[in-house]
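Just one chain follows, in the form predicted on its own, and it is written as structure tokens.
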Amino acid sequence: MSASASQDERPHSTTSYDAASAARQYELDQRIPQAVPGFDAPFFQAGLAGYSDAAMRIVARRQGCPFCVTEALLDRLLLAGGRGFAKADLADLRESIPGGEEDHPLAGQIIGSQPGEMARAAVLLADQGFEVIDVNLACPVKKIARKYRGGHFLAHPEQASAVLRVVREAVPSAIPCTVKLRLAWDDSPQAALDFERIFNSAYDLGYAWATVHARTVKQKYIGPSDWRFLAELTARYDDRVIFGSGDIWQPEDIFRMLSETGVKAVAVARGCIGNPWIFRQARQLMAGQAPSPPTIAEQRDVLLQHFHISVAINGERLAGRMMRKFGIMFSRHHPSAGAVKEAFVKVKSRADWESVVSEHYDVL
């Protein structure tokens, strides 16, 4: 998914809402940890194209994230043993990555156009120890849809059901399969019927849950997501485990979505880029504590951790380029956000990154 963030896309209800009370009282649906041991809270880090590699995931987990999804991995790259596989799998790198063993439980998310290739790629991920196989039928990026992948399938329910069937049949029964959807291809009545067919097909085939992003494919990320759709969906299918996605920017939004829509867990996507503390804050709310913003010292520690792990995974040259976009997002938490952002934009190396951190984040 695209990860350009805008908090102008705010939800949804104008009524007063006590997030702290809702969080304290929330009880996790036990079907979730039964399917995925360790998934012990009603939120998780979504797959984010170009962002959610192992470095981002490990940093999130250290702040309380219980479960992560890889970015969408193209089936053909996985089958060819290309970088798409290396980005998801740490089997050859764990000794050199601090915290590499922490990156569990983890869902490997596959995307592709041919059912057979997607099934074979799913088996590869299962063989490498991914706890969950997630099928992406949601990505709205134009080049993905043009190549008949991701959100394309929401306009082609028979093809989507074929993908879901062969993947579920190929993956060992002990490994849960899940699916990422959007609420429809567009806002037409036919698209709504197509969604319903695909959604029902997933559960009929034994998928553990569907994560539904509450925008259409055509809508991409423009405008607010439709939480009313999620509420209507969970009301119609109250016996199913359904996850929600869309417009989660603050920890309070997690519990608002849970309360207003009835979903069983919430995907945190763009709202956690440069903000892994959202997971800690959500757990604080559940424990009856006020969510605490990260101190400058805490920000410093996470910035150094994230870059260090990224270098171990990607090498210093690539990490230097990749981490600029994270630095820009991390800078929003700093009292001198503008100056820090300008400094991170110029980063090219470990020395550059550490210089910015030293100048702006070192504290007595």
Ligand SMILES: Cc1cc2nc3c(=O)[nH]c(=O)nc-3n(C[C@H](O)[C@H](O)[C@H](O)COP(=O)(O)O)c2cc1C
Second form
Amino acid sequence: MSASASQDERPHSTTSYDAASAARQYELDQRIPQAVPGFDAPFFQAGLAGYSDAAMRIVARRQGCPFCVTEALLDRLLLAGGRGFAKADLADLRESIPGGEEDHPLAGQIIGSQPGEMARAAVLLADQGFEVIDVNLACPVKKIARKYRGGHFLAHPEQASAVLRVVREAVPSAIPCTVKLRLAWDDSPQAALDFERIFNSAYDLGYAWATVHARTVKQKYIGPSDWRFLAELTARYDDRVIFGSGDIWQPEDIFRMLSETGVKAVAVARGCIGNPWIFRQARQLMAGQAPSPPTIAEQRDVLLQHFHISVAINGERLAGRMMRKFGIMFSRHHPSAGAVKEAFVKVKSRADWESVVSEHYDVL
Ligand SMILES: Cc1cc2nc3c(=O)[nH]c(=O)nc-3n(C[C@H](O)[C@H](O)[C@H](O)COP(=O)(O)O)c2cc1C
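Having gone through the form predicted on its own, I am curious about the other one (the form predicted together with this ligand); can you provide its structure?
Following is the full complex, with the preceding chain placed first.
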């Protein structure tokens, strides 16, 4: 799936909306920092499989992102000490790179199919120092649904509630549990009822919040995120902390979603791939300043930071492969975007990355 699939189909106009004044006046719901100390602004970096590793998270945090979610970590891999676990292992990170301690507060997101396994995986993450356990009942990827994971659960409310209950019971009560949902499995009336049951059971079980991506599972990423659905949901449950997701591309979109839908915080997803400055710009808006685009010198710093942290976590070979897709997205900020993108596409090693950076980003 392309990380920028619907960026040009922005459904929500920004012209008549005064994001600057909404941002300046915005008051964070205090239940958020009470649940997660340090979560001090109404936005965060979403889970993004294949992207949101510790390197992307640390870079985002340095630009003002107050809270991050890991990509969905498969319960069985976590229990087997496999790839997902290694990726999430903050202890290694602390040893191998300076700045590993920066990667907090952090939600570890679990995905799986058996309530018992998911609960055991959640406890492992809690033991590793994750501040929040997030349960993924949203992922639309076909092979995931075929194995009865992620978004599949939205069509099976009993099973979804069982997962939510068993995970909440297993995780120490001081650690908040949260859930990622989509607005329903599909457009049918039955699916709407199923969503409602799952959503209610999460809050009844003591989940701190649900993040609702306002597309159906069937819809995947096609078409706009239905912000009206979010507005209706928050109106019906105005005492609940509900987070929103879908179609956040600019810092102004964060405050427009907050004000149009009444959600208490906003997940920034595709809009922050290769664009960690969206977090700085959101904070600038809150401080009454105009959001400033990243200078070439700032871009250079972030490109080098992101690559070096990625090498520390992933090793040079994997970092080379992973960073190509980031480079393509970072190139959009450069005045010669086309040429820079072409150059990033060919990167294989640290030397290649550094040479693209010194050719295109060195400023005198
Ligand atoms: C490449 C990609 C990977 C994703 N991986 C995850 C994931 O692991 N966990 C999750 O909760 N959501 C995941 N999402 C969904 C996003 O967090 C977000 O809800 C969705 O992209 C809608 O927001 P947007 O329209 O602003 O991008 C992923 C989305 C994309 C595009």
